[in-house]
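Starting off, we have a lone chain in the form predicted in complex with the partner chain, written out as structure tokens.
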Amino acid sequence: MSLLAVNNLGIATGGQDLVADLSFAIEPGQRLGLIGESGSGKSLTAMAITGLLPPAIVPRGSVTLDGVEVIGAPERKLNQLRGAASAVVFQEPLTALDPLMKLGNQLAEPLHRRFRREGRDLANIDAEIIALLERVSLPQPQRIANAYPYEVSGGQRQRVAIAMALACRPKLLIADEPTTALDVTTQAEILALLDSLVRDLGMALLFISHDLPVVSTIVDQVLVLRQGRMVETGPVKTVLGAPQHQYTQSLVAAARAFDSALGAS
């Protein structure tokens, strides 16, 4: 059975379809990239998968995450599912972290839940916090744990956000434009980190981005979304190497033109 199965997902607000007829699946350990321009409904899809759509935005169809139907599920059931089955890394690490709480304490929160779930001794949490911060290659983990979000750099914040997601030990990691807010060097580092973590921990990955080159480095399958509808899907090499749909072709061409412009200068 698939870890995540999305069937005929539709998302609407005020009678207007934002996403329609979307179906795909992710198997355990598999990596899928969701590509589309802003407004194509990729982030909405991620929110629908975790059952976190705002009240005014209504999903229909079916989303099965780790064997549980998400759409229409009661909040209590979703709370158990989130964290255990899936965890999310968001785009903007500055706002995604609580500005008034020390990073170590923020990291302790999901850890606490997992330790309770697994029946582990809560006394080990402090050691685990440091271990996690080391796992995401942060220098001086002790200092970072004692710092507030505004006291560390953007790249470091995103590493902490990743560590928080890891703290849940999710079967599926959802990364929603995790590198968009970062500068190019940091982007590459975070991508490499995500790549190695997903491999080492055997997680599945749903990687959402508008950036073709970024997506192609980290996933094996892609799904191209345009105005809430699937345009094309398949292995990265096929879709990006020989795009069938005109829209994908234009995306690929644009990315190439950009690359060559960069190379020429």
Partner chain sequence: MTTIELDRPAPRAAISWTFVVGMTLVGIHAAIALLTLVWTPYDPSSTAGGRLEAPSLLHWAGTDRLGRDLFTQIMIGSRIALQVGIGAVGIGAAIGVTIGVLAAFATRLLDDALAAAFDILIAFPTLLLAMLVVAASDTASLWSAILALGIALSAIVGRLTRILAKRVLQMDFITAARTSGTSWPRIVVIHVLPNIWPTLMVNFALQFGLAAIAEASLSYLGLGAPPPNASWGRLLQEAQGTVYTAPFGAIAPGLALLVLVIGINLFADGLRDVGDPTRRRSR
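Structure of the form predicted on its own, please, following the form predicted in complex with the partner chain?
Excluded here are partners and other molecules; the one chain stands alone.
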């Protein structure tokens, strides 16, 4: 059985479809890239998978995560899935971090849930916080744990956000434009970190981006969205190396032109 199965997913508001007839699956350990221009429905799809769509935006179809139907599930069931079945790393870590709470205390919250689920001694949470910060390659983890979000850099905040996503040991990690707000050097470091964590922990990955070169470095399969509909899917080397759909061809051409312009500058 697939870890994630999306069948005929539709997402609408005010009678207008934002996503329509979307179907795909992710197996345990698989890496899938979801690409398309801004407004193509990538983040809405991620929100539907995690049950985070706002009330005014209505999903239909089926989303099965770790054997549980997400669409129409009560909030109690969704809370059980969040963290353990899936976790999200957002584009801007400040959206996931409380600016008025120390980073260590924020990491403690999901760890409390996991420790209770596993029947572990809560007295060991402080040590687990330091271990998580070390796992995401943060120097001076004790200092980071005692800091507020505004006291660390953007790249360090994103590493903390990744640590929070890992705290409950999810089976599926959803990374929604996780490097877009970072400089090029930090972007490369975060991508390398995600790649190693997904490999070492055996997680599946849904990587959402409009940046084709970034996607090609971290996923095996790719799905192209345009105006809320899938236009092409397959192995990343095939889809981006020899795209069949005109829209995918235009995305690849734009990415190559941008790289050429950078090389000429």
